[in-house]
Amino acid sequence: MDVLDFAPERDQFVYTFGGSQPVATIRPGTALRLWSEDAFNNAITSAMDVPSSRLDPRFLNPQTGPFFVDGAEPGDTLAIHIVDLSPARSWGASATIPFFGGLTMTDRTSLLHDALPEAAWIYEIDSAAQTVGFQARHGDFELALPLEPMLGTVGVAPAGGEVHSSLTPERFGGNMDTPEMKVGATAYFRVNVDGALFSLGDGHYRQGEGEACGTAVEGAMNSTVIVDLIKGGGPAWPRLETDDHWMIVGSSRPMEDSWRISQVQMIGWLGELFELETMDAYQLLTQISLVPVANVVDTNYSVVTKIAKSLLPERSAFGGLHADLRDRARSMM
């Protein structure tokens, strides 16, 4: 297996999907060991930092990449398997930012109220206990929470020469902020341009579903992924597979349209896997789907439709690539 180590210099970060030149060309089957900066671009390092005075909107959510995948053509399927995620710092940061988050007015939801108070929180990591520490700003309350690393942002270049901010989730992936993007998951994306131009970033040391205040425990991340390619069969929206679940992420506004996208796409996937007519798949989905909310704060909201494999006869998606990638991942550990 080819292995590439890459840690970008600060001037190599990209802040869009599309519109950037690749940092390297890789062959399908390559393992990448990558370093990525946190979503704040390391601008918040203390609980005393005031987010509005520290954050530059032009330089949020820096991405590592993009990588040109040799042989990837529009319509193909790019598979990204997450082998390992580990914090690259001994602390992570979170914040409330004026007019950003799920429970405040935004540029799209206009209300007559002042901004909620802005503040920063620093979460110290206990590597031995594998926890991140929450400390209340008002009072003495402390809590050790499990360390659960995930990638907020994974995606490919959009179709049609479009360029989207790395803060945006869409059909190309991007800033989906789903806690399902964790070790052991395989993500499938439709290739839109030659080479796919895949990148990742926005490491989270943990995040609740919905990312309610708009920021997780944000942190620099060491990521090991395996990148592979299937000719043809590119899904319209990102699909995820773990040992236990099939999932589809829909991203739009309003949030019910995100849900509708993921539900319709899962009906199609059930039809493919089990040769079900659309209405039969719709009926089955109604009885077995879970719908974790990924985020309600980004430029689009992201919703996941999730199906437990244990409820259905055994099937292999994408030619059994997930199981193969899991075997390859174990050989690296």
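What would you give as the form predicted together with another copy of the chain, now that the form predicted alone is on the page?
Left out here are the partners and the other molecules; the chain alone remains.
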């Protein structure tokens, strides 16, 4: 297996999907060991930091990449299998940022309120216990929460020559902020431009569904992923597969549209996998779908439709690539 290690210099960070030159060209099947900076661009390092005076809106959610995947052409399927996610620092940070988040007015849900109080929280990692520590700012409440690393942002260059901020989740993936993007998951994206131009970042040491305040336990991350390519078959919206589940992520506004996208896409997928007519697949989906919300804070909201494989006869999606990638991942350990 080809293996490439890459840790971007600060001036190599990219802040968009599309619009950037690749940092490297890789062959399908390559394993990448990547370092990514946290979404704050390391500007929040203490609970004393005032987010609005520390954060530079031009430099949020830096991505590592993009990578040019040899042979990837529009319409193909790019697969990213997450082999390992390891915190690259001993602490993560979270913050409330003025007019950003799910329970505050924003530049879109534009109201006449003053900003909510802004503040930072630092979560120390306990490596032995595999926890991150929450510490209340007011009072002495403390809590050790399981370390559950995930990637908030994984995506490819958009279609149509568009360039989107790395804060945006969309058809091309991007800032979907779903806790399902974790070790053992394979993400599938439709390739929109030659080389796919895949990048990732926004490591979260832990995140609840919805990412209510707008920021998870953000942290620099060491990610090991295997990148692979299937000619053709690119899905309209990002798909995820684990040993246990098939998933599709829809991202739009209002949130019911995100849900509708992910559900209609899943009806199509179930239809293909089990040769089900559309209304039959709609009926079956109705009784078996799980719907964990991903984010309600980004420029689009993301909702996941999730199907337990255990409920269904065994089938191989994408030619069995996920199982194959799992094997390859094990071989790296």
